[in-house]
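Shown here is one chain on its own, the form predicted alone, set out as structure tokens.
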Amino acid sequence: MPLSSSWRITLLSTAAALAVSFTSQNAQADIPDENYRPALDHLLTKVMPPKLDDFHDATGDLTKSITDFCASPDADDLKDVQEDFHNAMDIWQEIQPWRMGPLVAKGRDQHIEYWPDKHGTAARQFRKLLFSKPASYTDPVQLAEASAALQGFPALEEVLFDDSNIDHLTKGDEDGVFLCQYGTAIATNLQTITGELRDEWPEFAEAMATAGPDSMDYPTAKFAATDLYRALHEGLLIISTQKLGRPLGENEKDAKASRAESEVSKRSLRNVAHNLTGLLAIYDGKWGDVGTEGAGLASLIDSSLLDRSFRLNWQTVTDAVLERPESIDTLLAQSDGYQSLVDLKSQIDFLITLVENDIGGTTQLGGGFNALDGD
């Protein structure tokens, strides 16, 4: 599918901005360390905490709805549980790219969502679990010590959205009773994990926001701000290489929607849309009704043209995601679906280039590293 005229206009606008960017960078002196502090303070202490509150509340709602459903299984009530799953997953997908501090401590990100699962570990373990029905997996405390592949959103997705499991749930048979107890344990464990995230974040945020010579972890504010840039860069790389690249495969014949994230619940591209929301907040400083526009990494951009161009490109890609179905499976079923997904990946790749060349260079936070290999 050829690029639209609006996309060409966006590219042209960006080319002009790049010229300004490179001229500015060549003449730019080092940014004083204290200039990074306002963005750190804003993003870490004002923007993220309310989102972690929302995440905890959403997993609480999910726990309550599945508990109520299991007390009296009903197909309509199951739809309510599924909706609460989607609400909690939406928030997680926005938070997910902020891979730092308590989010990754103790492997929490994997306990919340074990993905990508390249070897089908979760599916194999889930089949064995349903066959043997061990009581320990219906206890959220014991479940928290189990394999990450049997915790979190992907496991709960199997419980709530797989057709055969839905049949057992609504019938309330032996398998349905176990699935209900297991699903409730997963949701309860998620509520516990999100409570830990909420409670531990402020101390971590304060350490980053007050970075300096006395800190063992963040000797400078620039060093701390680099973690935010890495999150922005890495988040887009994960969308390109994993969330879109894996289902695309080597070619159209090799494409498999089953390799996509959250395809059991048919929301793989919905996840990408929410990823982009959380990632833009790092740059912009405003996240829904939280924060202030321009107070994120954008506060370090000294070119209004560059800023406008970046935002325009980001909106173009966001619109492209929203114009497609929420599921990669649904998209690939369309006659031009594979090419449409290829085009979307190309647009994400272009955003990566802008982040590397423009944002990384202008903020002096980019170092040409690959955020996925740790260089």
Contents of the next structure:
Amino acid sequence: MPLSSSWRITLLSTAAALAVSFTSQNAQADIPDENYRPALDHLLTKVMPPKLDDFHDATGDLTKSITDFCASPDADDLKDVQEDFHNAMDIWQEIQPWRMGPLVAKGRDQHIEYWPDKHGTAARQFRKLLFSKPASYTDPVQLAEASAALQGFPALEEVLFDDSNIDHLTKGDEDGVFLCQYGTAIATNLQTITGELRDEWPEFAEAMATAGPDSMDYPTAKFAATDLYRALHEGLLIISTQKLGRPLGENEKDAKASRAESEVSKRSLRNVAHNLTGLLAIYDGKWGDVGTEGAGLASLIDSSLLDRSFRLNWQTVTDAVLERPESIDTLLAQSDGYQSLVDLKSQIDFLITLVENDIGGTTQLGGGFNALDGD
Amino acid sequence: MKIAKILGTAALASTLGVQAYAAPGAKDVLTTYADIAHAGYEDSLITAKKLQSAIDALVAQPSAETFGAAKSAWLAARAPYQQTEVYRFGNAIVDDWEGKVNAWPLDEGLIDYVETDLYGEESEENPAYTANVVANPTLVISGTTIDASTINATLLEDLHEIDDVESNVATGYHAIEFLLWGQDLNGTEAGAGARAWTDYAAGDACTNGNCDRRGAYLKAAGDLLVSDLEWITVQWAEGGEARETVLEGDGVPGLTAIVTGMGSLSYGELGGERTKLGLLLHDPEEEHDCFSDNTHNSHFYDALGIQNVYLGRYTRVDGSVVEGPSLSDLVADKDAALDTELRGKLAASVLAGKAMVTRAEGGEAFDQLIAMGNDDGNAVVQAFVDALVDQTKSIEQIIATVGIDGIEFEGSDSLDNPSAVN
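Form predicted alone done; form predicted in complex with its partner chain now:
Below: every chain and molecule of the assembly, starting with the one above.
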């Protein structure tokens, strides 16, 4: 469904109205460091842990379904595995923007999903893998030491959704047997990683939530809260420049859906929708049925007008994503698809501006603050 | 780090053989910076001319000896050039130019024959993935017919990054490297590319066909490298645009260029894209000098170049030394402890780079070090990454110390926490 062209006017007029309130905000004194602590505590110790449990459970379900499928391959069972893949990806895409602590330690985020693949490494390594079929890649323990491009969701997506691989899987031929064993190893490895993530998170969350002079990593609560603000800001930047910018290319002629994330399983915009859910949780403090509305970074906003308009703008962009197909490939195949994707990127870019100017300014977490400026 | 702090600035300067200058002005520091740039590019030019002569000799009289001499000349040429890479970030004139001489990674199938079982026969991203200029007098790329009957500098320049695909690298060090070594088909096992000298032989002795065209390509690439290095050397000479740009104004733009170059090369480019990514993927295709297995040296000299510009001291290929008032002196005048800290960290990264060189000279090249299951080798490479990330944090601190701002270093997806360094 084509997006109404009025969105731009709505967003711009909201921003213009807010400019007045900002002037007064900027004149305010520094936010006391203790004011950052409730949001930290809420987001890190109450909101995120249940989501990491969900993620671990989802990868467990995925491991079970692919194991069952491989015991007796048939097309219907493969659909169940694909559905479990989507469920695990949905929750991963919500968690993905929270790039901090155990999520990025040991390159864990890259092992869960190596993307973007600027040099086409995954395709090259996957081709080589199928050529030689080494047994080590069917052992989850050994797979954990392998290339990041061969051990996470994109590799499993290739196994489960590529037409040629589906053919091998359902036939159960030599390639199919290897792909089944390899796919099971990937799912098992993901289950292990998500278990580590769940187990390591509480200690990290406690360190951030109790930030203070005794901490080497987080000497102030504001310093710790900056990581959450950065996650919100960078998450939107990644959607704009990579998830939408890469397939858009330089111009319509240069556009390529294959440069989008998760396009083998046709879910690149579904990923963006789930990213937005996880990102809004940083601001709002409520994530699905977990958490409390207004207890995230929003708790630092003392202007109800600004809060309401930010939420309105966010909802407008979320609706715009949901109105489009789940796949950029499908969208670009439409006559106005390229422009529709350009419009969506513009809306995300506008959200970035709001985060930088409004949220970053009002919470005093953005707008030039960095860890070395004496705060 | 602890040792560096105990020794103090003066002792470290003495250890490193560096003359400490008392509180220089920004213009003095920038003059040294430009002098080192000029010397580095001039050394790159001198060694590239030796490479050019060696290529001429190979093409004129192909033999194992002339082929080996050309490869040795290429390796020698890399040492001074890599020390100039720190000038790339922060100096627009260098960044706009450097892709002609050091673009990487490349889809080598554009240039010559490749082993397609592993390389593949096509790429969705690159219509010229296996265009093979050496074998084909006429090329059709994205529907456009290109006359490649005569291989010369103009053709190579036209093909470079053709179709706006960055990996279509037709010119520069790595194109020459491929033409001298060929693909490294050993994966993460021992051994570099094993191209035979007979790929340049005349008549029936010619292997893999089109030896005359391959020689023409190599010669044109060598000639282009020399002319490109001549151009950049002039830019850093007295009155040159690059020198004038860093020296203009109150010194802030020039100091910004120095710090941007040090930070971006340390973090996003060398630490991230060229090193950590290879480790993450255990992939020999991700190594910088992948055909010759010279990556250990390229990385070491990159790290040395970062140290050179901070200390204001560069040892030329003839052994003479260019030195003068440095950014280190400027930082020490304002925050001696920070200067000591950064000197220590720069020395540590150079040492970590040297550890990779030592391993390679002992028979374990970079592609083996990053291999899956080589925990000890992986640790050597990771130590280099860690040292580069660590020094970036101190480089970031000198931004405020010397009174500059608005700097953003190059990031890298492959590093653990890009947001840790702005």
